[in-house]
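Only one chain is given next, in structure tokens, and it is the form predicted alone.
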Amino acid sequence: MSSASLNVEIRRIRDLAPGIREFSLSRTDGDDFPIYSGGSHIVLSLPLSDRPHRNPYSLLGDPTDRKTWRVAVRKQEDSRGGSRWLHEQAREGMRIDISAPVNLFSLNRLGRRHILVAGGIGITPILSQARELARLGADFEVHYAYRAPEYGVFVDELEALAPGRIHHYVQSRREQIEFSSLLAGRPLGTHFYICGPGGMVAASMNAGKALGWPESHLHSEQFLAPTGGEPFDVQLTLSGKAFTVPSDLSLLEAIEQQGVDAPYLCRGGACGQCELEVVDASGELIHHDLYLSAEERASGKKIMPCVSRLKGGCLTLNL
């Protein structure tokens, strides 16, 4: 586990768009939530059948607010059961366990502009980080960008916070961000943060890039969910297992069945917090993670268990 969790009780779901649902949680000891920062996120333990499911979702509300912590998820049309359970199950009422917030998107408060941009569901980081930087008086602005204008869902908490500063892309009126144009003639000192999907992610960066703009002013995130594939078997070298990964679980969750602790902050391939040492494969590395280097994928040696698996054969791992 990446830390303690907290039991908590789902005490309001709301509908906010086809597919989007947002759920308020609260303590059920009574006790206050920790503060955590704009961009952070907290995995979710839902108690599907036959194994417990866990899912990162990032935290949408005030930081400050130590009562009530709200997080949205977008239904998955090719969901494992995670967010499929969330939207058909989940009732008002119900307890859940959940872990410490981790923040792998954080702001950089030293910034002298913010630029915030959203695509979809990934909105839910750039909210909090939005109302951290409203709180701090700093210079920011958010591009939100969304499929229809039913699915602007934060677009009244967004205007509230910060009037005038934010600029809405619809897809069904074809506008789209143009990159190029956001990023250029920035002041030094700017920070651009974006979480969306994958192409508009990777646009993002290679406008900046190209632009000249410097790493460390370029702030992604991504979470990706496991991928289903064929069997495949696993020997742990230092717990002495040998077990098989079925089709629908992921290396990491069938690494946890075993009783196995591995280490893991975002479930989602891109913190690297899960990183185990290929001993040896005979079948070929399936790499989905957002960490890994081309270098380090080549080389066989290193596997992110929580999206990754093998085709074929059998996988050891020094765990």
Second form
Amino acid sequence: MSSASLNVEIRRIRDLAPGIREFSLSRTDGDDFPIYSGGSHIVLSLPLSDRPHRNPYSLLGDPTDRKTWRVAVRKQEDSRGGSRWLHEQAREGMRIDISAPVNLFSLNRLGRRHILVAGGIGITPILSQARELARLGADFEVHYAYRAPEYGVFVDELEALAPGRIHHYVQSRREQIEFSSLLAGRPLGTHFYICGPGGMVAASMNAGKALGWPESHLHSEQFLAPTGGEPFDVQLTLSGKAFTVPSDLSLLEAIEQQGVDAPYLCRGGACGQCELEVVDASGELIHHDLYLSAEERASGKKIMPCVSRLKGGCLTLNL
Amino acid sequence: MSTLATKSQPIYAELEWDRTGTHHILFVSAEDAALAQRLLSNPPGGTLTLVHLRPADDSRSVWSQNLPDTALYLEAHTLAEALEVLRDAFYVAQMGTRIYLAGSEDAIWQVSQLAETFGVSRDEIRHAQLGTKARPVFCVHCRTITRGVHTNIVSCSGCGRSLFVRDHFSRRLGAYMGFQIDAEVPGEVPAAEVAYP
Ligand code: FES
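Here we have the form predicted alone; I need the corresponding form predicted together with the partner chain.
Okay, now the whole complex, with that chain kicking things off.
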């Protein structure tokens, strides 16, 4: 495994909204959790049947609360099992393993103002960032878009952190964030952070770039759930393993099931940590990640096994 | 001298407009006709503010001559005055602003530090060395910065130690590192040579 794991107990399960549940976790050894930074996520190892199933979730509680960590999980309808297990099988008192926190969406502390934007369940990392900014006494505002009033989870916690600085956009009321006006005329030194659906993230990035925002001030997080696909064969040159990736496992999960240690951080196609070298591919590489550049994809020499696969044929990897 | 120290000497790329920006602030503190011509004959889109540090005389400057009509021209006669003008310019500046600093290393890195206090990141700011090569030197012993150093050995304006001027430049301090040269044998100081004209 890539990062040290901790054993935790599910202390409390709360239904927050239709299809959204919150889980409070405590260490089974009674020790304190480490302090994490706003925007961090952990990877939950879920005991689904006989195979490893690891899903990343953002930590949303108070980063300085060392007794309890909280995550919120939306039930994915096309889920291959992780979020469904958490919604249907998980019970208070159950024990699971989690990874240490990793932050791929951290705040820039030199910023003079921070604009946080959340779409739907994307509120989870935004909430821990808001807490950190509130604690630092920083200048920030939150823009939160959700489907209908009942989906606006954590609004009370947010309101308490930044009274009057939380803006709501409720889709069922036809309210929508206009990124070109949200980002226009902002003072020098402003940072923008967004976590939400792909289309929303892309729209905000385009608006920012058109207004001359440099990349260093535009921060986004978007995790992709690995999608299933056709089974394909894999050969690993270094470990000498040969196996088939079934349709309901990601390439990374299949490698892990073989007992081969492969690196990862986000398991969502964003961080680049899991990159593997393709030695040969007798089929089409189906890239789903957000990490590789167009040239890297075209070269056919790299793959991000947490979300990407091969269509037909056999994939040989230098692992 | 270690290679590590040599490596930290800033390398200045040719100054170009960053046309992804929508507002531009240019600070210049030296004459360079070719650069002025190249930059000002093809200005970027959006607003342009030129902050010009120049002596208080009537001499014509290549910078004010070629300026586009729409540009805002602000003149300062001392670096302190220029820093005040720039502070105001940064205060009202919006995201989308790109900052260009062309002049002595002492001046451009002081402006750079000011910009950083406004939360400006490295991809929003460009530096070019023009005019004097004189170095600001940070005394590692008493932490005073001696400015306008042309020689490889200088007496620290803070503690009076004889400092050898290294090529190690700190962006944070905006200065080159100076180490006492006669630490082992006090009083044995080689003759200083002009190294930074
Ligand atoms: S683990 Fe982050 S891109 Fe695959």
